[in-house]
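The data below hold one chain only, encoded as structure tokens and taken in the form predicted alone.
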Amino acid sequence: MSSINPHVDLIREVFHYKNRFEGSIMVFKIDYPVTEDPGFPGLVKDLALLAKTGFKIVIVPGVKENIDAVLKDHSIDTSREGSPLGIQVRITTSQAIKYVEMAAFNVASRFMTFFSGSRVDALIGNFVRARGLGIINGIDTEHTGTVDKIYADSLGRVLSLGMVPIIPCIGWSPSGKPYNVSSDEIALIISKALGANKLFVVTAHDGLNITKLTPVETEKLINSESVKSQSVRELKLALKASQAGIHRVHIIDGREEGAVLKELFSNIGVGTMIYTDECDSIRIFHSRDLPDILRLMEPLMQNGILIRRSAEQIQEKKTDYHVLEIDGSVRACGALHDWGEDKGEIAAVATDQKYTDRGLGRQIVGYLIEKAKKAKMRHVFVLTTQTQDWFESLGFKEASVESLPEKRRKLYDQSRKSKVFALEL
């Protein structure tokens, strides 16, 4: 039974996001050296799944690298300079942008040929109304533009097709005179004009080894000169897209198998994650959470770590818990029992087994510390048998049976052995 409940609880992920995000708008902005790697088929076959499943998926591909081996080829050299919009953008030639077109629609198009083998609709089109930079210190930028509309009454009707548009690095100015546009800023504005639920950042290199950040967080990460300069560019995105009213951006390795559905489906993932809402929080316990409850306690009262618990007995005292929620799933669990004499036990601290490096129990532990604290308790204490180690990390000390409250003092099971350990609040 063991060897299935991960995969039951795997299922009950995908069910879960599946009914939160479907219909919902997702920004890929797929890095070009993505477009190269042998695993870039399955990647657009799990794009492609999405779009079936009744996800819209809009594509930007990255066209750096391939821009440069084009115009290598052409033996046309271009300068970059820094932009008003605090980038270095190419100097665009009226002899290259025919160059950089080509480059930029033989991208697209890969990505039009694998979503026809997965029988997904697909266009490539023109919904970048776009502006020359004009003149950058002293130089004349020519070709090179910027967005200035995005046509995102014509992509939502493509949208509501179930069709998946796929727009290019090159927008267009009233008259029709082609202009090379940042991927990057493009994926930004589009995803701020359609109201996107998430920003795909897709890169070809390893990630950052951090699960999850703020917004703050990230810009400290930018400053902190502690990253390589690719993670930078994709952090400063993910950032302007945060600051832009994207709720959830995700900067994935596009060349890990399945890493798109895994960081979409599950609650873990496999990139990183920079949020603005809330998607942790710890509430009371509703009777609703009772099933939940008792499958994080379940291992541990198997193991003797937690006392023997039943459904009966954690409703008679359910305004004692408190679960932790990630994305409305109970991952950790607590309780707080006032036995009067301003001391508190905090209690039945059980978290999901998948998420043991994430200190689930430590933020459980902390909520519970700070409501003994409003209700004026003195004191909180824990019995425990095989976790006083991490107790003790936490500024817990070992106390004596005798100094527990004279009501759960005749209660102690002499059996267990349990040791006390107490941290003054």
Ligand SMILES: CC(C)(COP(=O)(O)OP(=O)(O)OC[C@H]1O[C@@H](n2cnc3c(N)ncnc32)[C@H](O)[C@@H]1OP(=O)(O)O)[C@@H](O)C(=O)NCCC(=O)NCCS
Contents of the next structure:
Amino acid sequence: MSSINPHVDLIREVFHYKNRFEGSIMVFKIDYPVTEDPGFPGLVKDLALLAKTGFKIVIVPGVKENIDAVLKDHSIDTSREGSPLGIQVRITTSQAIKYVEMAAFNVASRFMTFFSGSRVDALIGNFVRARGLGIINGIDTEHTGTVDKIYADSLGRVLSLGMVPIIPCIGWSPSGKPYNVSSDEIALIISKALGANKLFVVTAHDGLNITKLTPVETEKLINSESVKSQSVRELKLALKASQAGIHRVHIIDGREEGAVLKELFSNIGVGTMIYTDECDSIRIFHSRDLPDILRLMEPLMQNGILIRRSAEQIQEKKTDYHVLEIDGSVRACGALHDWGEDKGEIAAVATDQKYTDRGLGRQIVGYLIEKAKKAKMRHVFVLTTQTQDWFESLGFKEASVESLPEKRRKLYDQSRKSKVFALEL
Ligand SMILES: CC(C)(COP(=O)(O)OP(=O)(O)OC[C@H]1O[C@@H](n2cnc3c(N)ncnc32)[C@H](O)[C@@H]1OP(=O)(O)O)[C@@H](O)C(=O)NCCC(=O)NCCS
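Could I have the structure of this protein in the form predicted in complex with the ligand, to go alongside the form predicted alone above?
To see the whole picture, the full complex is given below, headed by that same chain.
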């Protein structure tokens, strides 16, 4: 077999995700500083590409810093108060609201300009019905509002026409009174109302360096001291969204070129995904996985790290093999062979070379160890030529060839001089 062509692999991956998510609804909450970044036109181009490809996308621009600047230019002071929503809101007076509207629509119009440049129909709309927050801590919040209702049917119609709705941070009461509403809140409630498949929180700062988080891990991180304060707001938004039933929330750095496409069309992504659905899992090998595991093992067999196994040999022992899938693609494998004498051999452990150092190898070995325990084995071992340090880091200890079960000892290849490492269970 020839070595893997990375381009072909990438194209396959893109098609996999295109088929999986095509037609799905994705909401993009994009922080204001991203719209000021030199990479902003490129970001909108990528979003336009998604819309043209059949993804239904909704844009919720963040405007906070722009509103601050516009109000400052007009010498209007505003304060912030904690709201019943658990977030700080700007007290928007009747003097401030027209400037807030101006700032919000200016930003929305920037998106419109770049979507037009990509020949995608976009629409700035009044899809948010709002109501006033009333009096908080004795302060009349005047034009500060909260989402009362999302006109989801109208939004759905716009999306079905292939258009991109852009939702400014303004909502109107049934009588037409404008309210300044948090764009985080709008993004959250729109995602929920539309049953969005994904919410992207697009920021303008470095990411967390964490690929995936469950909601429980997200909560722990929010309460930990290690997280930078700049990330807390988006983590809180992501947590609320996942609790509201959005299965995947992605926090990405919008300044990074192609960040949305990379996050969407590759298994590992570039940002942090807060997920509530199963995205990687270990399962038993099926015959249809044969090309995938041969693809993983071939380069390692070619350079002698793994011993050569034919398709037939793998099929013969197929119940011993397990694969680790990420979003439906096989990215790691391993086998547990039972040699009797309560001893099992962990073998054919391989991680896709593009996915190393992400804990996949550890996961698969851990899974095989658990399997051995369930099968009442008392001891697992590996034969390795180049990976002894790694197995040692997993708790394995060097053992002698003599300690191998008899049947396996007879097959020991003296020319390979593999070392034996074992773990008592
Ligand atoms: C060994 C292998 C399975 C590890 O897969 P992986 O998914 O990258 O493993 P993990 O992410 O769980 O662990 C990565 C860690 O192990 C370290 N590591 C990887 N290969 C190593 C090796 N040969 N020796 C020592 N350490 C190694 C990495 O540097 C990394 O360290 P870090 O956590 O401190 O950053 C993978 O590199 C591979 O496929 N190797 C070739 C096949 C092989 O040797 N199989 C074992 C014989 S059955």
